[in-house]
Every structure is written in structure tokens, then in C-alpha cells.
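Encoded as C-alpha cells, the following chain is the form predicted on its own, with no partner shown.
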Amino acid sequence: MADYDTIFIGSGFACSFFLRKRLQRSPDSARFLVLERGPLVQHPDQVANRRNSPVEAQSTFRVDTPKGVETDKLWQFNIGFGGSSNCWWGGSPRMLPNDFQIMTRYGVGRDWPVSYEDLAPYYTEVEQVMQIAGSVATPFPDRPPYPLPGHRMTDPDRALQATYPDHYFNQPTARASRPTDTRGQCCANGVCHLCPVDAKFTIQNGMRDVYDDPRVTLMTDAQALSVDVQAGVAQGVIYAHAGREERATSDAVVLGANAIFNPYLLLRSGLTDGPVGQRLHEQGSFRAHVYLDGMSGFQGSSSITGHGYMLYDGEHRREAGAALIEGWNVPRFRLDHGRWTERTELYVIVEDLPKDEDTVSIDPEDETRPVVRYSGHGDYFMRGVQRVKNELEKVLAPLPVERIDYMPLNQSEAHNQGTTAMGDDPATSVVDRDLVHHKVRNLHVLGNSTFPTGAPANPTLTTTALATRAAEVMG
């Protein structure tokens, strides 16, 4: 007899989501383990301490950096109880239905084997767990009203407001508008990455009740190192744990690390069928400087309160990425006397696609670790980019625009993507359209990996909407 129903590596978003909705459907003797290779560290420590974790995420990989390309990438990622909903800054908008078919729609990158009807039920499903604010207008079809109101618009936010009613919205975001029962109320002071009063949606603070379940055995400080595949089938997880190697059997294996460490984990455990640690992906962003004569902007009561969809969808896209226009409202002030406030900062993040040479493999060098190559981004995307400057001036006609300032590329959004992706063909993606490994059926993938495209929205709600999907399909 297996020593556990299920195993879990990770306990980010993926393996949280997943595991929540297989507790509503499993008996009182179901048995799971997770295994997270960070430690659990509470939030008032975080705080104290002004990091999420002591691990060092930049120090589990090797960059190596494509001949020709002049800046390393930077890929982040948190390491600890929680994954990357210690640091993520909250922002919970669903994709557009064409984000899933976009070679169907436009003909370029690869549709999904799932669509936005199919993820709709799940969208709204965790959109009440983690209690988004947002406005009764939005982008998204089919959408119930969110559990929370939107946050307060900038000046700014509400002239774009009434002059797009149908494309410029509140951002929706896990920032609590007003209190729950767990988090405080959203103080606007843009040190989202660690929020000191606790207002965004975290594991910790928003799911810890999956956790003290007495079915879930949580397992910190335990890295996984690969799973135990033998003929065909997923028999358990091989780990290290207080400086010993352990080996744990289940009747199945749910892998939810992360773009990087996901196909590394597969490749260490001999899966190297289909694509596997190939497209490596993510979106590019920039930040441009609005000065406005007369208009104030920072009145919202939060850190990013507008979402613009202006130059997001349409025929555009067969040349030239998505891109999504945050509205910001985070006090970065114009230097000029008596005009500190005159202006609005936009953040712009632009799609890109795939590309086959953008890898996360077994470093040769020092094969307890994976490592990455990434040639840069596609000309897709800089079309995007040169689009979106091209015509933000135009975008921007009901504001009192002085001038336009350009920041340089972001070095990372940290939405790693790509590298298991989903699809119904075994030869170009790696999981199916529910997540499962196409050869060894009894082993889910989850997570940003499994994307076979990046749209400019944040892939949170759609990463946690994919894996309780995968997990009611399990049956």
C-alpha cells in the first residue's frame, strides 16, 4: 500500500488550488503529502525581516546567457510555504477569450486546448476564494460580480474611464478593497511584493485551512529531486530532508513548481517526451512617465487601480503583441515646485511569443540544478512595444499630456512560462488539455508551465482557475 494518495511538489498557487478542491471530494482517509522545498516563514516575520524568504531563488539556477544577447534575464520566483503568493503584487484579471485561440484568430503562436468557456465556472470559483476587487464593468464575458468592490480610481483613471467605458476598467486584484476575515484593508502604499498590513491574497493568509486539514501532511525544507516513474507510471517522489535522501510512494504525483523547475524535475526523472523545457517564455513590460498639466494623480486607494485594454485585442495582432495599460498610484512624484503630483505613471505590458531555443535543461556542469537560455525577445514583441508608443499619445487625448517619458524594458515580470506545455498532440506539448503527463497518466503538471502562449494578463487567475479544473476532472 502507497504511503500517500497524492504527493504534491510545491504548495504555490497550483498545489494549493488543486489540493483544495480534491479535500471537498475526497473521503476523511485520504492521505497527502506536500513537499516545499522553502521553509515557512509567518508574515510578521517577513516583514521584520523585509523578505519573503531566506533562499535565494537567483541561487538554485544557472543563467547561461546566448552568445549575442547583451543582458542576463532576470527569472523570479519566491522559494518558500506559499511560492510566489509571498511576493506576487495581486493583480487577478482572467485572459480574453482570444488569448486562447490566438492562431485560430490572428495565426500566429498555438491555440489552447481549452477555452475561456471552459475555464469561466473556475475563474469565478477562485475568484471568491481569493476575494478579488474589482468593478461590475468588465472585459470578461460571463462574469458574476466580484466579491469585493473595485478599488478608487486616480483622476487620471477616470478621464480614460469615460471617454473607453468598454476598455478601461478598475484593475480587478486580490488587494482587499475593504477587510475580510483574514486580511487587512488595501493602504495604498505600493510595497506590494510584501504587503506590510497583510491585504493581499496570500496561501497563508487566505488558505491555511487546506493546510491544518488533518488528511494533509506538510513537509517544509524538503526539495524534491525527482519523481520515481517506473513502467509508465508514477510510483512516488524521491526527496531530500534534513540532509538525508527519502523516498515516499503514492498512488499519484502533482508536480507544481514553476517554469524552471517543473521540466527540470521531468527531465531528472527521465520524462523527456514531447517539448519538455522548451518556450521558455513571459511577458515584457515598460513604465511611461505621464506629466499632465493641472491634473493630479494619485488618488486611488491602491497601488495599480486602472486596467486598459485600448491596444490589447484585434487584427494588430497578427504582427504585433497584446498590450495591457496599467494605471499606477504609487507616490513617485515629478520634480518640478508646487507640481509634485502632476502626473500618472502607466505600465505597459506587451505579449510575446514562444520560441523553441528558449530552454530550462539539466546543467551540464552541476546536474543538481537546472539551467536556463534565453535568447531574448522576439521581434513580436518589439513590434508590440514600438505599437503601443506609436499610439499611446493618441490613447492618451483626454488627459492634459505635457510629455511622455520612456522608461527602459523590465528585466522581469515574473510570470515564468512555458516548458510543459498543455495540448492534445504528445509531440508538441507535454501535458493534456487537463494536465495530466501525456505518457505517464497518473502524474498532473501544473502551473505557468503548462501555458502554451503568454497574453498580456497576469496568469494567476488562470493558473488557479487550470488547476482546480484539473483537479475536479481527476474525479
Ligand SMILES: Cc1cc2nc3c(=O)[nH]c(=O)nc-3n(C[C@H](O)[C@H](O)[C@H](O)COP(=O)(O)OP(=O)(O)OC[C@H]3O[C@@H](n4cnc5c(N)ncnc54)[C@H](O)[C@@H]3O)c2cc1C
Second form
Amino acid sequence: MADYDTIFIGSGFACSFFLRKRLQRSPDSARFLVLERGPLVQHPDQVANRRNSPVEAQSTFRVDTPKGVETDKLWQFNIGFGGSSNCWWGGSPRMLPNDFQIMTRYGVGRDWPVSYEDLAPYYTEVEQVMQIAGSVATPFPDRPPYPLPGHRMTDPDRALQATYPDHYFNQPTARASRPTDTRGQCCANGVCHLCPVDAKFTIQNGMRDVYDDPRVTLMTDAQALSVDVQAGVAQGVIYAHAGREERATSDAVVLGANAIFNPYLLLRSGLTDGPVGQRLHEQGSFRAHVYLDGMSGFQGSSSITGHGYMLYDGEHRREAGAALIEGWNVPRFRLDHGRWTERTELYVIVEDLPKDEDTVSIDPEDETRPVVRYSGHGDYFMRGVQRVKNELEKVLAPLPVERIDYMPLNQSEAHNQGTTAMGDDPATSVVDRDLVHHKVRNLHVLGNSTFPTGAPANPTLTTTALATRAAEVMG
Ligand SMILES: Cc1cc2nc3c(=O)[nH]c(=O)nc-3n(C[C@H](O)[C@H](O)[C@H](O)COP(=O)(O)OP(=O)(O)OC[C@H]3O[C@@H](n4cnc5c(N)ncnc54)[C@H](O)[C@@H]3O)c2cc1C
Ligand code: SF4
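Switching from the form predicted on its own: structure of the form predicted in complex with this ligand?
Below, the chain from earlier opens the complete complex, with every other chain and molecule after it.
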């Protein structure tokens, strides 16, 4: 008999939401082991130490930039119990229906093997779990009201919403607009990677019931080294803990270690089939500082309050990436005497198309870590950025704009995606529509790594909905 029913690799969003659903459907006798590479750092200790984890994420992999490519790209994530839920900012939009059908609609990228309609009930479920705050009006079809009311907007947000009622909304967010049972109310101080009042959803504050369940064993500082696969069946996991190599057996394995480590661990397990490790991508972003004449910003009740879809979906996606505009309320003022609040900041996220040559693989210099090769954002993304710059002044016509200063591209969007893509064809994908590995049928692979293409939308709500769906369709 195996030691466990299921072994999970990782304790971030993907594994925790999958585990939550499996607990609902499993008998009292079920046994689940969660292996987490990093430590459990309690939230008060994170605040006291001013860091989420003592593990330096950038030291866990190597970047090998191809010759001739100039990029200062960073790949960001957190290693520790709860994964990047500790440092995320809580932006929680759904993807739009057309994001799932970008090839059919616009002739670029790849269609997803699941549709918006397939995911809609699971989006609703995870919005409840994370107590998402948002307004009644949204661009998402078939959506019941959010559990918490939307945050108070800024005056520039409200002016844009009045002009674009179908395209400008409250940002749906996991930053609480009023206190919940486990979280404080967001007070808009804007250091959300380490929220001092624990207002944003994290695995630590929102999923205690999952990890307190007697059927679950959490082992921290336990690094999975490979999945033990014999004759096409996952038998368990080899892992390192307390300086020793151990092996635990199980009937099934769930891999949710993020888009850098999922493909690396598959390759270390001898699972080289399909495009494993290919198509690493994420959106890119930049800030636009908007100086206003006689209108103040900063009245909002959270760090990010507005969500603009004016440059998102449409025929332009045949040529140029869609853009999602975030209206920011973080108190960064202008330096003009008497006019310090006459400013607003937009954060523009532009989608990119994945490229096969952008990869994660085993580092030939040191097999104990992955190596990332990335050739930079593609032309599709760059045309999307240029399109925003061409259009933004016109889009902002409802505001008394004095000038717009564009900042350089950000180094990271922290939405690492695409390296174990989902799909119906094993030649072009690694997992099927239910996130089951095409070849090893008792192995699930979860997380943003399963995204066949990106979208401008932040990925985590979709990742948790996909994980919840995958755990439910198992029966
Ligand atoms: C600063 C920042 C801000 C962000 N803001 C947003 C946002 O506003 N909205 C949004 O949608 N997304 C945001 N994201 C992205 C979001 O955090 C990810 O989409 C999400 O965390 C992915 O969940 P996951 O469970 O797949 O991976 P993770 O959360 O990265 O969890 C993976 C877990 O696996 C563990 N692990 C790795 N290797 C091993 C191993 N070998 N053995 C055992 N365990 C292992 C890791 O320690 C980690 O706990 C942000 C990310 C960052 C870094
Ligand atoms: S704005 Fe402040 S209170 Fe709100 S989630 Fe961010 S850090 Fe926490």
C-alpha cells in the first residue's frame, strides 16, 4: 500500500486550491502529503523581517540570455509556504471569453482547450474563497455579485468610468474592502507585496482549514527532486529534507511548483514528451504618469482601484497585443507646490505571444537547478505597447491631462507562464484539458505553466479556477 493517496509538490495557489477541492470529495481515511521547498514564515515574522521568505528566489535558477539579445528581464516568485500568495498584489480579473479563443477570433496564438463557459462556475467558486472585492458592473459574462463591495475609486477613475461605462470598472481584487473573518481591511498604503495589515488573501490567512485538516501532512523545507515514474505510472516523489534524500509513495502526484520548476521537475523525472519547457512567456508592462490640471487623484481605498478595457479586446489583436489599464492609487505625488495631488498613475499590462525558443531546461552546468533562456518580448507585444502610446491621449480625453510621462518597460510582470501548456494534442501540449499529463495519467500539472497563450489579465484567478475544475472532474 502506498504511503499517501496523493503527494503535492508546492503549497502555492495551484496546489492549495486543488487540495481544498479533493478534501471535500475524499473520505476520512484519505492521506495527502504536501512537500514545500521553502519554510513556513508566519505573517507577523514576514512583516518584522520585511521579507516574505529567507530563500533568495533568484538563486534557485540560472538565466542564460541568448547571444545578441539585450534584456534585463527578471523572473519573480516566492519560495516558501503559500508560494507567491505571500507577495502577490491581489489583482483578480477573469479572462475574457475571447482570450480563450484567440486563434479562432484573431488568427494568432493558440486557442485554449477550455472555454470561458467551462470555467465560469469555478471562477465564481474561487472568487468566494478569496473574498474578492469588486463592483456589480464588470466585463465578465455570467457572474454573480462579488462577495465584497468594490473599493472606492479615485476621481480620475470616476471620470473615466462616466465616459466608458462598458469599459472602465473597479479592479476586482483580493485586497479586502472590509474586514473578513481572517483579514483586515485594506488601507491603501500600497506595499502589497508584504501587506502590513494582512488585508490581501494569502494561502496562510485564507486556507488554514485546508492545512489544519487531519488528512493533510505539510512538510516544509522539503524539496521535490523528481517524480518517481515507473512503467508510465507515478509511484511517488523523491525529495530532499533535513539533509537527506527520501522517497514517499503515493497513488497520484500533483505538481504545482510554478512555471520555472514544473518543466524542470518533469525533465528531471524523465518526462521529456511534448513541448515541455518551451513557450515561457508573460505579459510586459509600463507605467504612465499622468499630470492633471485642476483634478486630484488619490481618493481611492486601495492601491489599485480602476480597470480599463478600452484598449483590450478587438480586431487589433490580429496585429498587436491587447492592453489592460490599471488605475493606481498608491500615494506617489507630483513635486509642484500646491499641486501635489494633481496626478494619477496608470499601469498598462500588454499581452505577448509565446515563442517556442523561450525555454526552461536542466542547467548543463549544474543539474540541480533550471536554466532559463529568453529572447525578449516579441514584436506583437512591442506593437501593442506602441498602440497604447498612440492612443492613450485620446482615451484619456475625459481627464484634464497636462502631460503624460511614459516610464521604461518594467523588468518583470511576475506572471511566469506557458512551459507545460494544456491542449488536446500531445505533440503540441504537455497536459490535457483536465491538467492531467498526457502520458502519466496519475500525474496532474497545475499553475500558470499550463497556459497555452497569455492574455493581459493577471493569471491567478484563472489558475485557481483551473485547479478547482481539475480536482472536481476527477470525481
Ligand atoms: C510580486 C508579485 C506580484 C504578483 N501580483 C499578482 C496579482 O496582482 N495578480 C495575479 O493574478 N497574480 C499576481 N502574481 C502572480 C501569482 O503570484 C502567481 O500567478 C501564482 O502565485 C501562481 O501560483 P502557483 O501555485 O502556480 O505558484 P506559486 O505561488 O509560485 O507556488 C509554487 C510553490 O511551489 C514551491 N516549490 C517550488 N519548487 C519546489 C520543489 N522542488 N519542491 C517543493 N516545492 C516547490 C514554491 O516554494 C512555492 O511555494 C504576482 C507575483 C509576484 C511575484
Ligand atoms: S494597499 Fe496596503 S492594506 Fe491594502 S493590500 Fe496593499 S499593503 Fe495591504
